[in-house]
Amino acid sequence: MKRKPAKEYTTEQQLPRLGTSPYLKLMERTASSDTNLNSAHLGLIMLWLGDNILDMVDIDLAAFDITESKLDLLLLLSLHADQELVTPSSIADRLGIRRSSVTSLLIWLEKRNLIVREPYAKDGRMTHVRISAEGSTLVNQILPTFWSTCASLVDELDKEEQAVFQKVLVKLNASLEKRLGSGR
């Protein structure tokens, strides 16, 4: 399973992999002095493993022409679909996006029929937004290939790593989410 580039392009246009060193020696020339390397080094990577984990998981939806980002936005329907009033900006707030992120992903949705906008009955003035019935039916044939690609980001790990790397994992997401002031 490869990552597929935007466009082709000629073997002089790809840029090379640089690895982490020139990223090690500009951050120890640019970062300032009260600020961990080790620690900087550590989120540098974070940053790159979620990049690549969203990239795994889109490959993976492409099957099913949709993206994680628009699948997250249909689970989040999905799990609040007793709410009387779901608005864009409710799931822009949610999912920590801006609400034009929020907008461009309903409109997408919306043209295929994956969620429906409607005027919230006790005030005209608000939309409500819903996972459609096309859209549910799409969820449910999506989870099964979304939960073995989750499954699949351990793989390399054996039972006792898993167990340490859900420990940090867990207690960096609730550390993160503290400082957001909102969460999952």
Given for the second form:
2 protein chains.
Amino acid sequence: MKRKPAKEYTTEQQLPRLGTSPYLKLMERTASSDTNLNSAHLGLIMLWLGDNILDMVDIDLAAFDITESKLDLLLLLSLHADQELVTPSSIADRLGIRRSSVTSLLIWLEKRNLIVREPYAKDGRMTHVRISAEGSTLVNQILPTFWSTCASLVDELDKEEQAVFQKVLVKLNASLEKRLGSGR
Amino acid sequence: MKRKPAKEYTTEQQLPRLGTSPYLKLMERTASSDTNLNSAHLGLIMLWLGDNILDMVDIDLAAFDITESKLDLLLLLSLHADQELVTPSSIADRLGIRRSSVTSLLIWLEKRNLIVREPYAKDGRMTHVRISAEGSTLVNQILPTFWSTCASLVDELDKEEQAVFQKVLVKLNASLEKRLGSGR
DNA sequence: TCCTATAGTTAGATTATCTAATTACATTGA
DNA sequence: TCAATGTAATTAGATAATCTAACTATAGGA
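Let's see the other form, the form predicted in complex with a further copy of the same chain, since the form predicted alone is already up.
Zooming out: every chain and molecule, the one shown earlier first.
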């Protein structure tokens, strides 16, 4: 009997792929009567899709040794490069995270010379944060791939589908940002 | 002068909201020439939307002291409750994570009696994992809220928009699952 | 000048991952 | 039959992204 090729990752036996339908059956059984099942189904797929998109982007960015949160912050700094004052606090506010979390990100980025922290003369408690030349260079290296990954997500939609889709997405995203109080 | 109400969270000064357009301008400047800008725009909004949806669901589940990953695993176990053998390896395979990561999740869930690990008689190396009665109860408590949150994500779309949207989402999700080699 | 608010950081925790090493059991083949 | 190899699960130890609470330094009002 021939030797099976060494399994590098996981086991032989697998769980069968169930697909979407058992989730829908479960939903029918367990949803409250005032929940619209079609909407819930749609929302569930969006949630799954969101997960998968995140994964795709993560994989892509891994090649540049950076994560989405960090790129996000670098982009934020890029787009506010003309501002006189960009503080950890205002970044935290915009990103919807705590100041201490921002500190952690900044430490990481500063260690790699991607950002610069400068004391703010007009108020000794504050620090101005800006993207460095190196940071800008890195962003410019990443972005072409990043945009192309974004585009690839919806490649297979035709023009018409894209048009409708876009309208819907913008609407949904706006309402979610409002509900969450976040947003760019 | 009247005292300002204590700021509980962050600072006074804020970064202006830039909206989408500076991102699009940046995209025009930095995208490779063979990237379709409309598609990239669409993909970018999907990425943002995905983030926001994740956040919504997380907030919702926090009330039950559980995270999406763990609910995911409990649902997986629920839907495979009839299977003779569900191992950490097969779970890892299905969730697309390492076995050791599954072990961590299982330890957490077992500590709270939400799952049970049983030695598998036919092969002493394996362990059968199943959801416990308590686990099922918890899932049944969570799901009504969960479905209603899912539904609320797309509430404001009208019937027609939902129909088109659904078609597109299913298509996109299928193709992403294929590209990632994941899927339910 | 003293009190209190604010900005930033540090300390210490949790969650979700990972890789590498370890333990125990199973299988194969000389 | 038993030694070598493979597989399943866990453990050990790391990293990333977040949190809360405590701390330091500065600012500014009464």
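Positions refer to the first chain, counted from 1. For clarity, a rigid core is taken as the largest C-alpha set superposing within 1.5 Å between two forms. Owing to the predicted nature of the structure, the values given are computational and were not obtained by experimental measurement.
Relative to the superposed rigid core, the position of the CA of Met126 differs between the two forms by less than 2 Å. After superposition on the rigid core, the Cα atom of Ile59 is displaced by less than 2 Å between the two forms.
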